[in-house]
Each structure stands twice: as C-alpha cells, then as structure tokens.
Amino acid sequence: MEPMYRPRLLTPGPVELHPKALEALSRPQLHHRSDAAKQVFLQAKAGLEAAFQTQGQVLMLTGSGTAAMDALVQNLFAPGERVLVPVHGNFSERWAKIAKEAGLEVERIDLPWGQVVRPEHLGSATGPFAGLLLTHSESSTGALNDVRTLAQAFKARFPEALVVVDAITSLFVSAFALEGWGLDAAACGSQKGIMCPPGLAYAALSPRALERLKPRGFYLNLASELKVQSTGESAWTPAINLVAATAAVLEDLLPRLPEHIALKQHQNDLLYAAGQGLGLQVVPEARSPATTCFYLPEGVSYGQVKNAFAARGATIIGGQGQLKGKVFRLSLMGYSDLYDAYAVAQMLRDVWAELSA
C-alpha cells in the first residue's frame, strides 16, 4: 500500500496559512468602502504599526512585497540621487535593480552570495549618499544581516541619509524595530511570516521618512495613500479580504510574538542540525530563521531532491540567480509548531537515505 502524506508547503513564501487567515477568508465579501471594511482596515494598520514598532505609519498596498520596495524607493528618493546597495543575494540584487529603474545612481558593494554585510564593507564607500538599501533576511541564501549595526555605522558617516530595509522574510520571524534600530522605512509582504496568502504589501515609514517623502508615480504614490489610509480606506481598491486576514492573524500573533519568534529560531536550528548531521554544507554565514539553505552535494541534483520531497507530499524550493542548481531551501516560516520541525527534519533524513541508497 502506498503511504499517505499530507501536503506540506516548505517554501519561504508562500507559506502554510494561519487558521485565523483561513477563517477570515471564508467570510462573506466585504465592500472596501463600507464601515465594516474601514474598521478591519484600521485594525490591521494598527497591528502592523505595532509589529514594525514604529510611531510612523504602515501603508497597505495591493501587490507583492516587491511593490512595497518599489514604492519606498520611488517615494523617498529623487532621480539622480545616490544610494548605496550591498548585494549578496537575489533580493539585495533586486534593491539595486529597483533603484536603477527609478533613475537613482546606484553604488553597489558586491559580496559573495551567502555572506553577510559588515560595517567595514560600508566604510569603503565614499559619499555623499541619500540612502542605504539593505536586505534584513536574504532568503535566497538564508543569510541574516545585522541591520541595526549597519544603520548605525552608515548614519555615523551620513547622518542625513535614509536607511530602507527589505524585511519581507524577517518581520514576524526575527526581532525587528524600525526607529529603535535607526531604520527609516521597511517593506514586507503578506505571504511570508504573517502567514497570509500573497497579494498584500506593507510599507512602513518612520516619522523621519514621512517628513522626507518625495511622492511620485500614480498607483504607488504614497502621498495619495497617506491621505486616506488613516481613515480606514485606500486610494485604490484594496485586497480587502487579505486586509481582513492580516487583522485576524495579528490579533492572535501580536500578544505572543516573542514566543513565536523563538519558535521559528528553534525550528530552523533543528533543520540545520539535521542537515549538518547528514554532512550537508550550510550556505549562509549568519543564519536567518526564515530559511534553511544547504549546498547540493556533488552528484546530487536539485531535481532529485525536489522529487524525493514531493514523493513525501512536500514542496521545497531551489536556488536563484548565481545559486540556481547549486542549493536547496526549506522553510517553516508558515503556520507550524515544534513537532512539524521534527517531522521535516526526519523527512530530510529519509530523503537523504533514499538518495544515498
């Protein structure tokens, strides 16, 4: 008899959904201009501001996390301004591409993929700069940057510049504090640590960033959103079902966020321990709790690993950019508990036993 497995989504986005998100999505459709929708919108907005730990504002945009990244670059910097972008993975590379498309002058610091950014890397760059674009959790490699220390080092040299962070796979998975860490703006998305479906972007703006807005564009014009989001509406039709899911998950998650973050760290530690026990080589220099990333051993293809996990009901993901065909990645960033981590660790051992047979 063929064994039966439940489907497991072990990717760093989209992720397995929180039950509160599923419950919210099953409710009758709200009209986004109704009083009920406004109440849900304001609840989600307040929860996100608490999660980012900002006294500024968090704006919800219908789009992926990349929409929030694009909006922040377009609305905080003017064409021709210089920004510093350390590139050490696929998503830090995305910052450089967005900034270039926005007409900014981009100074790159290219580092080996898997490495983290250190203050001495920033020290080699000569200003002036209008901003620093950082990736907190580089989920293409599994690396976690110390963005707090990097922001301090950068602002010691360029105090007027803005520090903008991709927190797409770090918020709700790692500790994070916008103003408390000297950060000015940050981006996130609904299909990551908040355990909702794809389709909603969160753009966090500190009070300092709000004062420095240089709005442009049409759909992603943050000044247009600021005018209406404090009233519980958005400038354009929002993904109101996802806003309701966001509000529902935050109501459950925020009171126990420190414990949740500790769980995500422990789960990731278990997966790394299992892989290292099998002799697998770890990719990141400093590990993000969002993603476990291993190099593929010689003679083992990503297709083989992917198919072996799929035979056990699990979906995993491979490498991107420079690491395509060289690594595989697992994630328990979605809704999962401690025993899910033990199960996936054993699944990894079973997969390797099969591939080694």
The other form holds:
Number of protein chains: 2
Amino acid sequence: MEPMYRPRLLTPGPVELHPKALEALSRPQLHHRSDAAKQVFLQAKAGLEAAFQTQGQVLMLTGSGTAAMDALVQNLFAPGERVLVPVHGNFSERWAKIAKEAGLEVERIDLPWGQVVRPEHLGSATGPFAGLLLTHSESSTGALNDVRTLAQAFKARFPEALVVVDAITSLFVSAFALEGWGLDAAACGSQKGIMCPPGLAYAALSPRALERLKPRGFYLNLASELKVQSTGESAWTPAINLVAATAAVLEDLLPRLPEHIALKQHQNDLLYAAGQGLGLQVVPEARSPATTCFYLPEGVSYGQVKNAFAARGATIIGGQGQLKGKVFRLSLMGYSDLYDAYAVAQMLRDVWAELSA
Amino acid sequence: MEPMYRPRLLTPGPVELHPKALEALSRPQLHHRSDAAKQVFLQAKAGLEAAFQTQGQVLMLTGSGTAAMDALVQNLFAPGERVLVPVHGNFSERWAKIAKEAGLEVERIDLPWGQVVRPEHLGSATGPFAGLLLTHSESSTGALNDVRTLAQAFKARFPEALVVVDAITSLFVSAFALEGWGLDAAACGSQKGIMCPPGLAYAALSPRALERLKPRGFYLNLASELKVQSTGESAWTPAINLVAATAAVLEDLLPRLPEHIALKQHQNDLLYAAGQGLGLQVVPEARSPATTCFYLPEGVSYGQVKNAFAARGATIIGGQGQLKGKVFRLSLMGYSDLYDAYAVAQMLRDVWAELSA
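Given the form predicted on its own, state the structure of the form predicted in complex with a further copy of the same chain.
Then the entire complex follows, led off by the chain already shown.
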C-alpha cells in the first residue's frame, strides 16, 4: 500500500495560505462600498504601509503583481524618458519589457542569470536617467539584490531620478524599508510573503513618488486610485475578499514581522544546507530567502525531480527563461514553520536517494 | 429585544456567493502552473465560452470588469480610430472615458439616464466608425438595451465596424449570444451573475474580433493572453482561486441556465411589483433583470431607506453619478431563490410602512 502524503505547495508563489486568509475568504460576501468593507480596506492599507515602511501611500490594485509593476512604470515615467534596467533573470527582464511597452527608452545592463547587481555595474551607464528599475528578490534565480546600496550609488549620480523596486517576493520575507532605503516606489502581490491567494497587487509610493506622479491609462491609472483609496474605496470594484484576507493576515503578521523574517531566512538556510549536503550546486550569488534554486546535476532531468516530489505530495517548480530545464526551486515562503523546513529537507534527501538509486 | 435578521446582500454586484464558489475558495492553494490548475482553467474557459455563446475565445483577466472593458478597447481599436458611444448611465459613460483615455475619437450620443438606446438614436451619427460601444444592462439606472437590434442597425450602415458590449450585469441574468446577436466582443466580471467574489474579469472575443486584434499594453495585452490561455495558463499569475470558483459555479449553472435566467426575471418582476404597489416610480424605460431602480419619493432621503433596510440586515445601494441621492436599487442577481424575492418584497413593504409612519 502507498503511504499517504499530505499536499505541500513548495513554490515561490502561490504559496500555502495563512489560516487567517482562508478564514477571511469563507466569510459572507462584503459589498465594497459598505462601511464594514471600507474599514477593512483602510486596515489593510495602513498595515501594508507599515510593512513597506512608507509615510507615502500603498494602493491596492485588483490584478497580479505584474499589474502593480505596469502601473508604477506607466504612472511615474512619461513616454520617451530614459530608465536603467539591470537584467539578470526573468523578473528583471519583465521590468525591461514593461518599460519598453510603456514607450520609455530602456538602457539594459545584462548580467549572467544568478548574479546580483553591484554598484559598479550601474557605474558604466552614462545617463542621464529618469529612473532605475530594480528587482529585490529575483526569484527566477533565487538571487537577492542589495537594493539599498544600489539606490544610494545610483542617486549619488542621478539625484533627481526615481528608484522603483519589484518587492514581489521580498516583502514579508526579507527586510524592507521604502524611504529608509532611498527607494521611491515598490510593487508586491498577495500570493507571496503575505500568504493570501493571488489576485491583489500592492503599489507603494513614497511621498516623493506621490509628488512626481504622471498619471496615465484607465484601469491602472494611479491618480484615480489616489483620489479614493484614503477613504477606504477604490476606483473600480476591488477584490474585496482578498483585501479582507490581507487585513486578517497583517493583524497576525505585522506585530511579529522581524521574527517571521528570521524564520524564513532560517528555513531557506536549512534547505540550502540539505541540497549542498547532497552535492547540489547553488544558482544565486547572493541568496533570497524567498526560494532556493539549485542546478540540476548532469543526467537528472527536471521532470524526474518534479515527479519524485509529486510522489511525496509536493508541488515544486523548475526554471524559467534561459534556466528552463536547468534548475529546480523549493520555497517555504508560505505558511510553514521551522519543522516544515526539516520535513522538506528530508524529502529532498529522499528524492535524491531515489534518483541516485 | 431586537429580532435577529440574517445579513442579505441586495446590491447589483458583489452579490451573495454561490455555495460552490465558497467551497472552491476554501480548497488548499493551487499553483497556477500545475496540471490540476490548468485543467480547472480550461474547464472555466470552456464554460464561459458556452455562456457567452461564442465560437471565439473567452480570456480570463485578473482584475475587475473594468479591466476587461479597458483591455477590449485598447486591443481592438488603434489610437485615432472613431467609435460611437451612446451614454445614458454611469457604465456607458465609462465606455466613453475608457475610449477617450485610449486615444480614440469618441462620438457620444447623450440620452437621459434611465432611457434605453434605440436604433433611431444611432441613425443620427454620420460616421464612419471603427466601432460601437454598448452597455447591455446599464445597472446604474436598471435599464436593459436590446443590443441585438442595435448591433444589426449599426452594422447595416457600418458593416466593417466592431460592436463591443459591456455584459457585466447581463451575462447569466439575461439571454446573451455573442455571434448569434452580431456582437464582436463582450466584457463580464466574476462578482455579478456568476455569483463569485470580485477580482476576475472575462473578455469574450468572437472569431471576427480575434482576427481584428491590434494588441497593445503590457498587463492588459490580449495577444499575450491568447498565446497561452488555450493551454490553461495565463500570461501573469491568475486569480486561480476565482478561476476555480468560476469553474465550480458553471458546473452547476450552465446545464440550467435558461431556468436560472427565468428565475432572475421573475424575482425582478416581483420586486418591481412590490415597489409599484407602494406607489414608487420606476427609473428604467426597459427593465434589466439585474437590478430594480426606483426614484426616491419627495421627502424621503436615500439614507433613510438604506438605514431602514440595514436595520433588517440588508445591504442595498443608491444612485451613481447624476442619480446620486435620487434613486435606490435592490438586486437579487446573487444566490437566491423565488422565496427570497418574496422575502425582500415584504422587507420593502415593511421599510415603506416605517418611513411613512
């Protein structure tokens, strides 16, 4: 008889849901213009502003994280303006594509995937630039950029420019401080560190970014949202159930955010140690706590690894773009504790024993 | 002691959730690229195509219904092209705003709110036009347009043009047939007739519209979605939980859609009859089954009506735009049966007895 394995979602988003999110989603439907909904909206908004560490505003957009990235680019830069985009993975590549589609002039710094961006990489760009688009946690490679140092180096040369950060897999998982780190805007999504289902995007704007808004578009027009979100409403019908889930999780998460971030770091360290103990090669130069990323050894296909995890109840993910078929990734960004990391480390060892047999 | 009233959501979206939607939302989180998720995605997509009655494609977009409206305008018309937009309520006004923001030349036909559009209204426009933007159920006034007749009259003069319809509060509530009615594209949202939470938009494209696509934008680029949605994936992380809810409700709803539509009509007739029995004046010239809309009599404020319903557990909604403070609306578009309509009709009579006392 086959042993019974419980399902485990080990992907860097969507992730295992926080029980408070599930609880919020099982409530009767709220009308988004009711007082109860407005209260929940304002609670989520204030909590997100605390999490991003901004005195500006966080806007909630009904969409995936990409919607927030697109909205920030379109509303902070005018067509023809020049932005610098270091590209070293699937998500930094997305910044470049969004900026190009928005009519900006894009100067790319192409780096090998897995590497992080260093201040000297930015130094070679001549400018002038209206902005720098950075990826905090490049989860396609598992790399974590020091966006604070990069923003500082960039602004020393281009003090007028805006630094916009994809914090989609870093917020709630790694330390983050919008203005404190010299950043002007950042994007995040509900299905990542905040452990809710996908469908709600968060766009954080520093006070400086709020002053520099060049609104455009209709659905993703941030001026339309700014007009109403401080009253607990949104320009278009919001994914109010996800707003309620966001508020419910934040209530649990915010008071113990430093401990939570330490846990995510510890879990990721344990998984990396298990993989390295098996002789696996690590992809990222500097590791994001959002996901591990290992090269597949010669003779082992991604399909084999995926199936061996699936046979144990677990869903994992492979590589994207140029790393497709070359890597596999494991994430405990979702609802999980220290012992879940030991469990998954043991599963990785069992998978490897099976594949080596 | 106060009697206990159970909460009732009587608004034209969000609405009372279908139990199959709540059940789907309480499942463990799916990863959107897993085989299970792709299967659910394809099931929802096929069901939506049956509901819109299209041999073309329905694309699911993570966003509110407005996202689908914006996406259709941006991806079917190029800047500078001329579209005809009859405006007779808040949502037809939205078509005009979206088209203008997308750089189209907009010819408006302004009609008193509450009226419906008639073929003779379209006749006065000289054209030529690349498209006609229509609102099937103008839920701000409770009016239902005969979009089939309008499309026919328009295409007799402009056979090359595209007819795009806001079916946000008509699909699943009123009969609809995309190609059968000579329509080319339509938008809908998850929080309306399909009785799911808000956050997922449906964009239907007829085979003719698919051939005429002029894709633009990044997040709302329909070419990016078309490339992958027939394989059960989406360009950006989808609100997969809502996709699953959509699939689950469709499984129940599609086989008995004609009976469901007849029920919604019957419920709405009962509510109108109750209001007219109290001497209330009806706003729409032709009634959409999505919502009733009554004028507030002299001396009665919207706040009084809202509070009297709230004291009985019910959430209702007032007017928008130029009807703000002048009307109130009741909807049984959500999960409810014939006897719920009797219940709400009695509640309306009790509210009026209280306000008249």
